[in-house]
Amino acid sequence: MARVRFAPSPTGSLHLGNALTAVANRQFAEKHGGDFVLRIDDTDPTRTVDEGDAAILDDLAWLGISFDEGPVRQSERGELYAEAAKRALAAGEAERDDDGAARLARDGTTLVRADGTATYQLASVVDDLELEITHIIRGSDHRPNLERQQRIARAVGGILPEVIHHGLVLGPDGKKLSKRHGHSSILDLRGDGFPAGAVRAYLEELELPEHDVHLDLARLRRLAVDAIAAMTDEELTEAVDAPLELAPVLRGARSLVEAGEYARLVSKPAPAELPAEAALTLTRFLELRSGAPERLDHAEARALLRELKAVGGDLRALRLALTGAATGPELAAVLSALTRADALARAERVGRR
């Protein structure tokens, strides 16, 4: 049975490349009927930030990536690493420095620091062996570690599991995606309104890229539209903290941020100034809406707008009256979301100015 692991450092929200590794490991475990272990590589305190591991767990949950075991924290496994170092020393595969540090005898790679704590290299190898990992799936930036870690595994009496390296996610300049590019972390993407389903689908499409890939924001945006369309009314309104009756208004949004803006336009419209010639449109709208049901379904709303336009009504002016903005969600959806009383009050309020 396959056993894979995802081993991020607790540095905060997941980098998109790390999220790709997490998804790839989850898919591999599911494909091979195996287990997915979450390990937190926190042996280096200089790379640990407050609530860093909590941010990782939150990102994984948001993406819908579950793990079968863990989180296993390296900071709690010091005795295992110390025992492994002793085995390497006893076998003559490691040497002790005058300051108490221990290094591989052949290439000088530090296994244990002078203060007795294990380095990333030793801890990672020991955990992969002790957790019985069968496949290590990670980014190609770890490729330089492979030969060194194979030597460490032999030094402590084991064999490094099979290693699969995948390509990195690059920015438009061809360099590894970073903060300067934007959209580099799951937190960035969440803040920009990408639904979790879109980000997960994009990463699953990449699978295990053999070579580096450029972040395709256009594809990610298309997936965002699809993901929003696939959300239930309850999921969509909950995602932007909007009342359920506003769900039709949010349907045309290209991101959750835009969906939130649509909700605000309808629920809390800004004051609008309309030209004098808009009075005829508002008067005719008041007549049509007064004789219609308290709430309109989508077909009824579209029929009302067609009738208004047929007599020369200015739909842009009506949009301004109802939402305070010249652009926004489909106007028929706005009419469906507003009660008759609310729609009439907004048109009358603007008409009196």
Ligand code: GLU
Second form
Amino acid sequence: MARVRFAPSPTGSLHLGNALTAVANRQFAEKHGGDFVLRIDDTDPTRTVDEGDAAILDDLAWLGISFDEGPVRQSERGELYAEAAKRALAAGEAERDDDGAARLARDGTTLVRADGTATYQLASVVDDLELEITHIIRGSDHRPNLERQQRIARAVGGILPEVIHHGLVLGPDGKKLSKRHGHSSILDLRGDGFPAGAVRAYLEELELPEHDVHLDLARLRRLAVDAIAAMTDEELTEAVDAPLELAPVLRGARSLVEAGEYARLVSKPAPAELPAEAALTLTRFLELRSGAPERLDHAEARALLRELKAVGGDLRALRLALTGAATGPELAAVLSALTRADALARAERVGRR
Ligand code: GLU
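Swap state to the form predicted in complex with the named molecule from the form predicted on its own:
Okay, now the whole complex, with that chain kicking things off.
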């Protein structure tokens, strides 16, 4: 049975490349019927930020990545590392410096710092052995650590599990993905309104890239449209904190941010400035809408819009009157989301200006 681990440092919301590592480990565990262990590599205070691990747990929950064990925190496992260092010293595989630090005899890699704390190199290897990890799956930026970690594993009396390095996620321009690109972390993508399902699907599609990949925003945007289409009315309205009745209005949105804007256009329209020619449209609309039922379904709303057009109505003016904006959700969906009283009040309000 496979046992894999995802071992982020608690530096805040996951970088997209780290999220790929998480997804790849989860997929590997599914495929091989194994367990996924979450380990938090918090031995290095300079790489630990407040609430950094909470942000990671939040990202994983948002992406729907569950773990079978953990979080295992390295900061709570100092004794294990100290014992392992002792074994390496006793076996002559490690040497003690004058300042008390312990180093691997063969290549000088620091295992234990002068203050007695374990380095990432030692802690990671000891945990991979102690947690009985069968496959280490991580980004290729860790390839330079491989041989050293294999030596450390032997020095503490074990064998490093099999290691699979995957390509990194670079920015669309092929440079290292960074804040400058604006989509470097899960929190960024969330803020941009990409649904979790789209981000997860994108990372799953990449599988275990052998080489570095460029972030394909066009693909991610297409997946966002698919993911929104696959959401139930409940999920979609809940994601943007809108009432359930507004679901049809949100359907054409390409991101959750846009869906949120659509909801606002309907529930809290901005005041609209209409040209004088719009008066005709509004008068005709008032007539047609007064004569129709309190609620219109989508087909009825479309029929009313067709009639309005047939009598010379300008649908752009109507959109402005009803939503306060020149673009937005499908007009028939807006019309069927508004009660007769609401629709009339909006048309009358701008009509009177
Ligand atoms: N804490 C390391 C990182 O975030 C983990 C490296 C590893 O998977 O071995 O890059």
